[in-house]
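Below you'll find only one chain, the form predicted on its own, shown as C-alpha cells.
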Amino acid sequence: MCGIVGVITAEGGVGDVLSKALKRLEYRGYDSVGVATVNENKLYIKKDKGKIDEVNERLNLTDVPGRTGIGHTRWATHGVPSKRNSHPHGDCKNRLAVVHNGIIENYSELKERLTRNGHIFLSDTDTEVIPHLIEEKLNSGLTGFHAVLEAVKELKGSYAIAVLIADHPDKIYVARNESPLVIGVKNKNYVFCASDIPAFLPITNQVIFLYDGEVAELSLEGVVIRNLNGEVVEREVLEVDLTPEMAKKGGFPHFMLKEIFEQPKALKNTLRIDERKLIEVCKILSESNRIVFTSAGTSFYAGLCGKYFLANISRTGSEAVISSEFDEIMKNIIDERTTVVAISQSGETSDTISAAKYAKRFGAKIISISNTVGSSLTRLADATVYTQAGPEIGVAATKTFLVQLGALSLISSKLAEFKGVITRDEYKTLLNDLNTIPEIIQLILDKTEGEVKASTEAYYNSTSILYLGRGISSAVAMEGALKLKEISYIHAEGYAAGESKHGPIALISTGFPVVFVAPMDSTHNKIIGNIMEMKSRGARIISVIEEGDEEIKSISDTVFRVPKTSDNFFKQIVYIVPLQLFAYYIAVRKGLDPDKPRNLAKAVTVA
C-alpha cells in the first residue's frame, strides 16, 4: 500500500508536483517519504523517515532539479522505518533510482546472488536488489527499457515500480505485478504514473491502465507498452469520472468496502511470509510448556482461532487471553518456558504491549504478529511475523482479521512440520489449501455481494441479533458480532452454539434473528441441531453456508452462501467475508458512516 509517483512535465518544477502528488495519497498510510529526479544526466535524491511536510522541512523536497521524477511514501515491509530504507533505492553507481511497492519473494536469494557479483546493499529492504538488477543488465548492454523488461523477468512475487535511469533523463520506467499502477497523460505537458488515480487527478483524468506483467516506457512522446515478451501492447487512453474523494476510495463510497475487496490480495502478500521466519518462530513455540494467545478486540478472536489451528494442525496446546485480563489471570504461572503470541496490527495496542511486557518480567519469550514494522511491540519480541497487509483505514477491522489468521494458519502448519506430526508432503498439500483462499474470497466477494446487500432490508431495524458456530466458527461468529454492533449500534453477541442454551436461548422470540456460520465439517451435524432449537422458538435464522448445502438452506429465513470447498483443511476462514458484508450494508442502510464509528479509534494506546 506504498504510495508511487512519477511525472514528466515540460512546465519545470518537479519537485513541487511531485510533492503535491504525494500529499494526495497520504490517505493511504506511510513512515516515510522521498523523491528522485535526473537532470543533465544525474540523479537527485533526498529522503527520510517522517511525514511528508516533515521531511519537506527538513530537506525542502520541493528544490529538486530537472522535469523528471519519481517519488514515494513508504509503508514498512522489510526493514524497519528509517532514512536508509526509505525510497528512492539506486544501484552501486548511482545511475538509477527505483520506487517499488509490493513484495519481493525471491528477494533473499537474488541479493545473496547480487551480493556474490560484488553490489553493495545499503538498506533491509527487499526493493534494493531490483536497481541493482537493472544495473547487471545495464552493464552487459543492454538499454533503458529492455534492462526494466529483464530484470523484472527475474522477479517473483508483486510490484509496482518506476524507475529512473541518468542517462536517459527524459524517461520513466514502470511495470507492474499483482500491486496497482496506473498512468495518466495530459497533452505534451504532463505524463504521470502512479499507485492510484488521485495522485494527478487535479491535473488530468486521462488514463491509461497497465495491467499484470507488463513494462512501460513513459515520455512526453507518449506511452509505450509491453509484455515480458517484449510485444507492443495497444491500450486506449480512458477518461475517469472520479471526484478526488471518490478516486482515494478507489470508486467505493467507503474505504470499509474498498478494503474488504483488498482482502484476497492482503492475504495473498501475507502468504507468501518467508519460511525461514516461520521456522525461526516455530523453533520457539517448539521448546515452550505453554504457549498463550494475548491480543484484543478483533485480534483476540484471531488468537482464539490461532488456538484451534494449533490444536488441529499441529497437536499443540494452548491458551487465549484478552490482554488487559493478562496479568491477572497469568500471574502466577508465567515462567521461561512460556511463548506469548502477541497479535496487535498496529503493534501499538497498549493491553498488549503491556501483557507482553508482563510475561517478559518472568523470563517468557515473546512471539509478535503485527502490521506494521518497527512498532512498540516488535521492539519487545524475540521473534515477529509481519502480516504484510498495508495500512488499514477503516476503524473497523476487516483485512487485518484475514490476514493474522493467514499468519497463524502458516504457523501452525510449520509448527506440524517442525514438530514432525506431518510430512513435507503434507505440509505442502496444506500450503495449497491456503494459497487457494484468496481466489474463494474472491469469489464470494463477486457473487455473495449482491445477496448480502439485499437481505439487509428485512434486519436493519433490529435491536439485538445473536452469532452463533461451533468450533473454530464460534471464533468466526464472534468477529461478526463484533462488526456488527462496531458500525451498526445494534447489539449483537457471538457465543458457541453449543452453550446457547445455556443461556442466550432466553432472549429468543418470534422474529428474533440469529446468525449461524454453518460450514459443511464436522460440526455440521450439531449445528443444525441448534438451528432448529431457535427455529421451533421464533427465531429468524440467517445462515453462511456452502453452496449446495440444500439441507441447512431449507430450515433457514436468509442464507449467504460461500463456494463449495470440502477438502480444504481452512475453509472456514472465509465465511467471516459475507458477515464483514452484512454489518457494513447494515451500518449503510441505517445512514451511518461505517469508516467512522462513534467512540471507537484505529488503534487503542491508551490502558
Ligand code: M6R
Contents of the next structure:
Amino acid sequence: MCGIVGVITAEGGVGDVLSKALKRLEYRGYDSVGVATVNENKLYIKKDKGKIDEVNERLNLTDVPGRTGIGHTRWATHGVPSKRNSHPHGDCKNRLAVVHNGIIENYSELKERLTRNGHIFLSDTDTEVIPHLIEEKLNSGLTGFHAVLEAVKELKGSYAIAVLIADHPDKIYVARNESPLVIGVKNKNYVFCASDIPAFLPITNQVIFLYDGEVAELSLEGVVIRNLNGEVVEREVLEVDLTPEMAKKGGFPHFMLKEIFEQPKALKNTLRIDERKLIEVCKILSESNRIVFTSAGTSFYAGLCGKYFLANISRTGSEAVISSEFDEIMKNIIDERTTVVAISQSGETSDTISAAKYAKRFGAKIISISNTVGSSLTRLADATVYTQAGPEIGVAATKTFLVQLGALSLISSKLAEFKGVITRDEYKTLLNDLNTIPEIIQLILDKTEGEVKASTEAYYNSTSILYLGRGISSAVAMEGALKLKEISYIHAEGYAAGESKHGPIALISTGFPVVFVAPMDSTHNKIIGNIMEMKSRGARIISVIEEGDEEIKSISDTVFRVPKTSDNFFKQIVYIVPLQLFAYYIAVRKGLDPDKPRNLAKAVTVA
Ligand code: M6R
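Having looked at the form predicted on its own, could you now put up the form predicted in complex with the named molecule?
Complete assembly follows, chain above in first position.
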C-alpha cells in the first residue's frame, strides 16, 4: 500500500501542493518519497529513502518547476527501501515518469521481454516495467493517452498509476485496477488524482471516482475517462462531506475497523506470492529435519496455525515456540538441519530477531514471514515471504494475522506438492479453495457485522471471557482472546477446548461468557460436547458457526454466522473475522479507543 498523488495547478507552487498532499497520505506508507514535475517539456525528479519530512529537508521537494506534477510515498513491496527503488520511475530517455500503488503480477515476464528489447532497468521494483512499456507504445507512434491505455492492457495484478509525459506538460494520465484512485477538481484552478481523498481535501471536496479498468486524461480543461476499449465513460462530479481525519480512515471511525474491512484485499494481494519464492522456501523446509515457528503475540498464534497447516496439508512435523522462550527451549537441540520460520508483521520485534540470531549461531536456516520489506528480521533471513497487507496502523493486529495465515497456507500447500504428498492437480484445487477465502471474508463483513455489533450490549460489561476451539480453531480462539483483552481490557483466555476441563472449567458459574470457535470440520462433534459441559454449568455460550448449523445454534445464547464453507479446505481461517469485530465493538461500547490501547506499542523493539 503506497500513496500516489498528481496535481495540475493554474496557481503555481506545484511542489508545495505535492508535498502537503503526500504528507496527508503518509499513513499509507513512508519508507521513501519522491516527486516529478514537467516544465517546458523537461522532466524533473527528486526522490530518496526516508520519511517525507526527512527527504524534504535534504532535497527540498517544494523546489520543483512547472504546474504539473506527481508524487509518491512508498510502502515497499518489491525491492528494499532505497533511493533507486523510490518512485517516480522513468523510461530510458527521461521522457516520462510513473508513480504506482499495487502489485504487477506479470512484471518478471514483462521485464524479461523489455530487457531483450534493449530497455535498461535501474530498480528492483515491479513498477519500473510500466514506464518502459509506455515508452514502447510511444515509440510505436501512439500519443500520450493511447500509449498509456495500450500499456495498461498488458498489466496483470493491481495498480493505480499516475503518468507524466514530458511532451504533454499540461496533462496527467491515470489508470486503475484493484487499487484506489480518486480524482479531485476545483473549477479550472486545480485537478488532482490521489490514492485517497485526504490528499486534496483541504483544497477541494469535489471528486470523481475512477473505476477498475478505466484510464483518464486529466487537464485543467477537464477530465476524460475511457474504458480499456477506448470508449468514453461519463462520470459525475460528487461533493463529499468528510473531515480530513474521517477521510484518512476511509470513512471508518477507527483504523482498526478500516483494517478489518481491508482483509479481503490484503489476503488477495498476499495470495499473489510468486510460485518461485514458494519453491525456494519449500526447498529449505524439505531439507531440514526440524522446523520451528517462532514469533510473538498475534504472530505466535499464526505460528500455531502454521503447525496445523504443515501437519495436515504437507504431512510435516513442526513446533511453535514463543520467541522470548526460544533459546531456553532450543539451546540443546538446534543445529544446521533446523529451519526456523520467524513470523513478524513489523520484522522489528526484538524477541523474534533475537531468536532468529540465536538459531543462526548454530547454523540453522531462517525463513522469515514479514509484512515489512527490508526490516531487520528479513535482512538476517535466508529467505523471506512477504505478506501484502499494507501498513497496519491500529496497534491490534488484524489484517496482518489473516495474511500470515494466507502465506502459511500457501507454503504448506506448495510443500505438499514439493514433497509429492499431493499431485499438481490437488495443489491447484487447494489454491482454488484459498482464492475463494477473500470473497467469503467479504460476505462475513457484509452480513455478520450487524449481528456481532448488536451482541456487544449483552457482553461489554463482562469481567472475563473464555475462548475455546479444537484443532486449528484453538489457535484462532487464542487470537480472538488476545484481541479482546488488548483493546477492551476484559480478561480473556484462549484454550484448546479439550483442555478446558483440566482447569479453566472451574471458572464457570452462571452467566460466565464462553466463546466457541466451531466450524463444520472433524472437530464438530467434540466441540458440541465441550459446549454442553460449559452450558450445564451455567455459561452463556457465544458460538461462531457455519450458516445452517442448527445444532450448535440451538444450544448457544448468541451466534455469529459465517457463510457455508464446508467444502473449503481452508475454512477455519475466516472464523477470526467475527472475533475481531466482537473485540472492536466491545471496546467501542466501553468508550475505549481501539487504535491506541494502553501500555502497548505497535512494534515491541525492546527485549
Ligand atoms: O510485529 P510482530 O508481528 O512481530 O508483533 C508481534 C506482537 O508484538 C504483536 O502481534 C502484538 O501482540 C499485537 N499487539 C497483537 O495485536
